[in-house]
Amino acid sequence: MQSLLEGLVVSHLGKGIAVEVNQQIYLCQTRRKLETVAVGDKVQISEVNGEQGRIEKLLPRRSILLRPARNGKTRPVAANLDNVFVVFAVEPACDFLLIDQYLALTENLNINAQLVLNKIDLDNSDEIEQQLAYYQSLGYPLHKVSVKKSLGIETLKQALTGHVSIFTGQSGVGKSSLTNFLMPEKSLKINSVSATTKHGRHTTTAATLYHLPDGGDLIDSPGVAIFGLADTTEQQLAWGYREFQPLIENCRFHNCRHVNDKGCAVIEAVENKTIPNSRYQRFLKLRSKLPAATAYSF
């Protein structure tokens, strides 16, 4: 019986999946009954010939990040992540609702979240600084960087070293610029994988995993800016707000929705200004976006 090779999924190329085994790339197909494989997954493959293989087994994941798909379903974006770096900037205007959504999701997935304020060469506002100070008070690391001026990049590199990470954020905040700055040979790596697998130049249609020069991996997922709330329940959303966590058990009712419920410890904290009203209002807005099927599941 042919022994299986253990490898790392580094990209989806056309209809094939690029799997790295001991620095060699195999273009693989998957067994039909196997669940959808994501970049970052560890797998076992059988070798078909020198450069092709078949994914036989998906190894256990320590984390999985999903995105919305058709018909209310989800698809995996990246597996075995340690960190999600939420990138935002002064321009375009900071979308704190989107930032809260990312943080709520990572909190429930047990993936560390870190914040990256890009374009610090542009003028900032007091409001943004106040919001950022609050996130930091909750324990979220903040990196202030400028690719244009090469500011703050070394500290960001240190946070990436030795971990599997992904950049996410709205369009125009500079995710691609950051990725290219951190990995100047990125295009060469894409061409190398494409050449090895006999695919055309830059045929990547989904996320791609790159090994960082100083150690660690960065998953680049172009075009995937939003990870939706499709599988999120009311309870999970509330838990995703880190400052709510110690208060939830103090609510009068175990199924408290934290909206207009009597004896709600979260609402009391908002009224006492322990929790900023702006942050609470964003929670209510995200809650209103939850799928109807999960809206009253507690």
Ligand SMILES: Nc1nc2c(ncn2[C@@H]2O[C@H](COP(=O)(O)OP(=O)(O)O)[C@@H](O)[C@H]2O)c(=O)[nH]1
The other form holds:
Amino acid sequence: MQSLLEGLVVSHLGKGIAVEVNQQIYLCQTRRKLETVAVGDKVQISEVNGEQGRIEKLLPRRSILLRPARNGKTRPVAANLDNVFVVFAVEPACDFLLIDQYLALTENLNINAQLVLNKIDLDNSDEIEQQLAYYQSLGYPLHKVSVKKSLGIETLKQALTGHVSIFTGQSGVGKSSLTNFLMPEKSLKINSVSATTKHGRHTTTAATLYHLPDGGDLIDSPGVAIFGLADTTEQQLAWGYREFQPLIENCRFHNCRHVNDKGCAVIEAVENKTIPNSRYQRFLKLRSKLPAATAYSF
Ligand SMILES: Nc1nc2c(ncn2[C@@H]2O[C@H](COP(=O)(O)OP(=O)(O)O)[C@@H](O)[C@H]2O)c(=O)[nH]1
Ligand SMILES: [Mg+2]
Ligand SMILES: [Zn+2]
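What does the same protein look like in the form predicted in complex with the ligand, given that the last one was the form predicted alone?
The next block holds the full complex; its first chain is the one shown before.
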């Protein structure tokens, strides 16, 4: 029997999946009945011919990021991530609700989250500074950068080195600018694969894994901006607010919703200003968006 090769899924290209084995790219189809593979997955492939293969086996994942797909299902977008870098900017105005949403998700997925404030060449508001200081006090690393003026990029590079990471954040904050800055030659390898095979073109690429020049990988995925709370329960959302974690067991009722419940330790912390009211209000807002919370609210 032919021996299997171990590889890394680096891109979805139209109907084929690019798998890297010892610096060589194989364009692969998946064996039928195999579950959907994502960029970042480790797989075993069999060689079909020199540059084509078949994915035979999906190796265990240490994390998986999903995004909503059609008919209420989810689709894996990135596997084996270590870090999600939540990018936001001085302009367009910082969306702290979105930041909380990403942080709540990564908290539940056991993926580290780090914050990146871009465009510090523009004027900062005091409000941004205050909110950011609070996130830092929760233990989220903050990188203040300007891609345009090349400020703060070195420490960001160090945080990326040796890990698998992804940038997320609303459109216009500078994710593409950052990616291009970190990897000026990023599209070379994938483009050459597209050029030499009949399968999918570069424009159909859903997600791609790039190797960083100093080591480590960056997954670039257009779909990742929309990873949402569709699969999140109320309990997970509360857990996703990191500072709630030690408080939850002190709530009087084990099924406390932290909304207007008697003896709620979270509400108490908001009242004595340990937790900023703005942050708590965002929890309530995200909570009201959960499908489960609307079904059970009374
Ligand atoms: N002033 C300023 N503008 C920036 C900076 N980084 C990116 N931009 C601009 O912000 C806009 C959106 O950038 P882009 O990388 O496309 O954002 P994306 O939608 O998150 O990928 C572009 O016009 C960039 O030139 C920065 O550090 N300072
Ligand atoms: Mg972009
Ligand atoms: Zn409570």
